[in-house]
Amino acid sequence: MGKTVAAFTMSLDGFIAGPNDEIGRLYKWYFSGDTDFRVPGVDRVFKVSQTGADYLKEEWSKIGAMVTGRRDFDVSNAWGGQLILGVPHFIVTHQPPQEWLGEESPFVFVTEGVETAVALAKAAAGDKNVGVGGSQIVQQCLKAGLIDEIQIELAHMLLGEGIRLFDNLADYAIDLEKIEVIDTPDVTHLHFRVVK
């Protein structure tokens, strides 16, 4: 069975988005390199360093399903109705959006919480990993002991304000074991195992 992995681009001061969900500055590394990287499942091509392209290809090929929250779903405008990486998406929400509940919807809405969403995603992913997105969902999964690994694309900047990935964990001390560090011109890839 695969692992449950949280992966985010983050500023050095801990933000994964600006105060109004803007990500342009953080994600400029996706367009600052000289190597084309086609994102699986969507009509998008990044231009990253060769090292970054090799890293993304390897790590993203391991993902078999995604779990995220309703806020992430809404802010991203449902990713244009496309499944990122071409894998099943499980959206944790209290109120599924009616316009996405038909049989043709590519998304599965889970109202029973993160534990259920992760279990469904693991079943769908088979021996591949489950990617976890959305800051609140990651925090809930960390508190529940559901995250196996954390991957941070550390953007070489201070954002100053915005949405932090690791808020609301005051009572949860979590030890990490470093797996890998890969440096590229605009981002440093940090890969950790959650010590359980």
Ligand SMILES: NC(=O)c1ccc[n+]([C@@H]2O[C@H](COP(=O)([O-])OP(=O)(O)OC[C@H]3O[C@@H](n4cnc5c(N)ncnc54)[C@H](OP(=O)(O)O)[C@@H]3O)[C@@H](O)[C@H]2O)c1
Second form
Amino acid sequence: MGKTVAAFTMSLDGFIAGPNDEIGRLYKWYFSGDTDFRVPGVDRVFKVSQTGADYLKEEWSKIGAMVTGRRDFDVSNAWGGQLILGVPHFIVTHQPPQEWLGEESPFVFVTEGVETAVALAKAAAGDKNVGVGGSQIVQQCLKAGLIDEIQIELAHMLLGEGIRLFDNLADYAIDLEKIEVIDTPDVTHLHFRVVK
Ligand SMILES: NC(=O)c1ccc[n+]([C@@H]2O[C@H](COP(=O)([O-])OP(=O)(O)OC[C@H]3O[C@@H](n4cnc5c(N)ncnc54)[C@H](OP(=O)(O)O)[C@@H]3O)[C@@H](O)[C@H]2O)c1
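Could you present the same protein in the form predicted in complex with the ligand, rather than the form predicted alone shown above?
And the full complex, kicking off with our chain again.
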């Protein structure tokens, strides 16, 4: 059985995007290295360190489906209609967008909440992991005990303001066990297991 993994690039002060959803500064590490990393499923090539490329190749090959939120979907412009990593995407929303409901749509919209979205994604992923994106979705999944691991790509910067990944978790003290720490010039990869 695969795991459910929340993976984000985060600033040292805890932000995963700026106040207007800007991610350019945070994502600088994807473009500051000398090794090409072709992102499966989309027309995108990152330039990261060799260590970063090895890390991404290993971790992303384990992902068999994605669950994320409607804001992530909208802000990214539906990823240009492509499936990141070439895996099924389950988008949690109260109201699916009409323009993406046709038979040709690569996306599945889930209106029954995060438990249903994660269950559908697990079934689609088989033995592989489910990646969870969207801070609101991650927070709800953490509260419901649905996250097994957290992977933070800690960008070496302070963003000052924006969207915090771990907001709204008062009353949910969660312990983590370190799995791995990998240091690279622009980002430190922090990998934790959620203690249940
Ligand atoms: N740094 C990184 O690695 C990284 C990665 C991914 C995303 N991001 C950033 O994260 C931001 C998006 O995250 P976010 O927290 O703002 O939003 P989000 O979690 O992606 O989506 C929140 C939306 O999902 C819908 N939703 C949430 N819970 C629901 C439920 N239980 N049932 C039905 N619908 C539900 C609601 O939309 P509706 O009511 O409209 O349906 C809600 O407004 C963007 O700025 C993106 O750039 C950063």
